Amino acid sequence: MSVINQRFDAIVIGAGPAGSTAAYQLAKMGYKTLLLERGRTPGSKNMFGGRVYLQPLKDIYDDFEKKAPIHRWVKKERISFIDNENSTTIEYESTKTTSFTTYLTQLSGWMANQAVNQGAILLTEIRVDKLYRENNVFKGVVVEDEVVNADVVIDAEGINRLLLEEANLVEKLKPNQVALGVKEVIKLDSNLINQLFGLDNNDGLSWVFIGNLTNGIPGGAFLYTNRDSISLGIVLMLEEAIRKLDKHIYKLVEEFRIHPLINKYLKEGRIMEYSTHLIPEDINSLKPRKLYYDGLLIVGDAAGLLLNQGYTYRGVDFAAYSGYLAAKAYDYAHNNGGPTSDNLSKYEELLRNSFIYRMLNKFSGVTELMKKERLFNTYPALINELASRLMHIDYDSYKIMEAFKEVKKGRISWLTLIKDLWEVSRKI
């Protein structure tokens, strides 16, 4: 379909959760919408851990939990502290759930189809060369030297913000602003997954790991159960990884997969996918100077709208909801004189009054906290040594405080411990 000579109300760049949701909401409100995706299919350029939080998506899509490609509902949570081959695990299980696992390619594809069903035009394998601007007003995009015109452009290109960089709206990414996530997807029979992890039917597990799996580099690891596969990965703060990692990062993932704690679950599986992705971390420095301009709105990862809570990431629900709010902001601008910067500032207002900014502000100190290496080395070792002294009993037994004083001796002072506990309690 030729779109060169057509004019659209809105052009959305990127058919991930943010872009597809923006296109869906715009088309649902009756606007002529073009959704452009660089990959072969929506979501083919996307990567994430595997877990999505439900409620914001329920607010956007009718009967989301009945129609969306949900693999498993997360009802079991584990956090393990790793020190070499030793581990101490905390587990929580509930009959209720607020999250699920899925493949992002499937979810993004489903969201894009919802946009198409509402009347949006979806074109894949389309590379946008740059944003088109006249007299500092964005009026469309350039594709293969041809201009496609629109009233507003919504940039959902993701964390690799090449279009925004070319337009001089953001600076190039710096290593201290992002983390690097690497993931393997391992095929396993669904019944075997249930048996291995103690799950029923479509129930799922989210498992987070903290410790020297990351070779002393701030970060962590994760395992999520899908319908008939396991998502297994490691996340490292990129600046620290560049300075300290003495091996290719894929070797860390391999070592994680064959770790005694993990390998017993995965030895019957086969690797079916390998992927890597940059993750927004230092949101304050990464966020564009503005998220709205004359004729332009910025959403999702491109806007730095991802949350690290220290024990989980929230990305898909933030991205989708930002796209939803961008569509509402355009509708407001359209009905109040057009998509000027002043009118599109409604987007910032909507974000400020939403759970997105509320949560980003609430957890704003997590990035700095995650740079403390002892959280990933010293404390997991202390926890495991404490557990060892309490659980490995011969003739005599330790009291808890007696064992703790012994394992911390020479490693960390009471003052540092109290300061760290106070900081963690305030920021996480």
Ligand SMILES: Cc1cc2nc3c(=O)[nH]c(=O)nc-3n(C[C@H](O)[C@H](O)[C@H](O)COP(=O)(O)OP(=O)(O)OC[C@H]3O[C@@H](n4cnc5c(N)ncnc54)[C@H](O)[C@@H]3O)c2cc1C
Given for the second form:
Amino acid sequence: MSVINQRFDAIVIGAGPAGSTAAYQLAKMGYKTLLLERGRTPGSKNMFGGRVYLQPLKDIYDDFEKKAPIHRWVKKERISFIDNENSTTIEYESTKTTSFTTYLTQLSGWMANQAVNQGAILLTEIRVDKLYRENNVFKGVVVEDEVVNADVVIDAEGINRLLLEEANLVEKLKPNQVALGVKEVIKLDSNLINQLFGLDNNDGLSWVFIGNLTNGIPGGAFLYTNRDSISLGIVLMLEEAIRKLDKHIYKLVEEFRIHPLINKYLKEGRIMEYSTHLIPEDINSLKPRKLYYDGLLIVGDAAGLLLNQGYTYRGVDFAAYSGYLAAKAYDYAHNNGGPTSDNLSKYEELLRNSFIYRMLNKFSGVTELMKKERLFNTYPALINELASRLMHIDYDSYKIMEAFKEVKKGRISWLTLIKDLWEVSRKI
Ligand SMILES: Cc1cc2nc3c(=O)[nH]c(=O)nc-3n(C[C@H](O)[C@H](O)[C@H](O)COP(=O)(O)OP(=O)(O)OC[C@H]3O[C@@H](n4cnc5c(N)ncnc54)[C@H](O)[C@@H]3O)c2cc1C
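Taking the form predicted alone as the starting point, write out the structure of the form predicted together with this ligand.
In what comes next, the whole complex appears, and the chain from above leads the way.
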């Protein structure tokens, strides 16, 4: 193995939100930073649902709202319980917003550009083959049999974690630890989107679906409005999907697209792209034993730092903010004797004092809750049938409790219902 004759303060692996933000912050603080990305362009390998929460990104990037590739500001939120023919929807609308829709490819690309503008070197189509270490100290990376040295390596490789696995820092991913997401992007005229979803110019909609779209498998579906397209997808817990899904998951997305309650919005649309990706699900078991080693920090999805709230994922702002904190931790270590594991443990301290650990602790019971299949089939069906009894009237009208008792009969006991309500109210 040969050694490249150039040394960096920091090498960051992966130009997703976590890596690009780490590189941005490191370069901004004056560190000689190399950002390596295996994709053709930063962001080309990234995929997500469609909505990002703003505040953490505003804390990191100057003038984020003015400069970042924001498609629409989410002003309308819908949650629908859906079956073959009916859906019951809760809608929330506000003039204020705390989130926006975008393409992750564009946002990651923009973040990587900010890093470059601060002086970081970005190399694309470079796959890191291995973390390089001497005497248990991480000292750089191996790319095609050549070693590139750095004071610190920041691993932002995302959920697949092949490098961490090779270095024996994490175990191979298991199907019960992740969910599988499949998404279609459907081109649709911007004015038509406004008209169909009742939106003003730059306003957006975030819409999640719970019910039989997932064939009874724990998971959900989503629809986000972008500037002139719709992101439409399904997320399934992988272990259950492997056990129970009797068709290709793409078929499920297609069934979702042509569902009579959805298709009416998409008739004029043209499918632009398909993508599929894993999502960290069981954060408690996914999180590596440690996120800091001598000369190494782990950020973003690779570190299991994603919030699953049950009906929505927050990964992008968590990833970016963890990259930001890792850069801060390196700065601390650099000014206090070097990036030893002891000094880099500052990262853990910063995470603990941030919204990231606060939120992960608060929602730590969600994954367990999501394994209850009746949340995805029994309850949505029950809600729809209740709505149907109350809304479809020939002569006699139902009282609410009378209708509820009728639809509940044979489906679920009072005891189970109360236990589930209690659990949902505590965990979500
Ligand atoms: C279906 C789905 C829906 C989602 N919905 C949302 C949502 O609506 N909102 C939200 O906030 N989050 C959402 N997320 C989660 C979010 O996408 C992730 O949490 C976030 O992208 C993680 O960022 P990251 O930088 O850690 O990893 P990634 O975005 O995965 O980036 C990792 C980067 O590392 C590169 N890389 C990997 N290995 C190497 C290597 N060996 N050498 C060089 N480069 C390498 C990859 O090419 C990639 O560019 C969703 C995820 C999925 C899959």
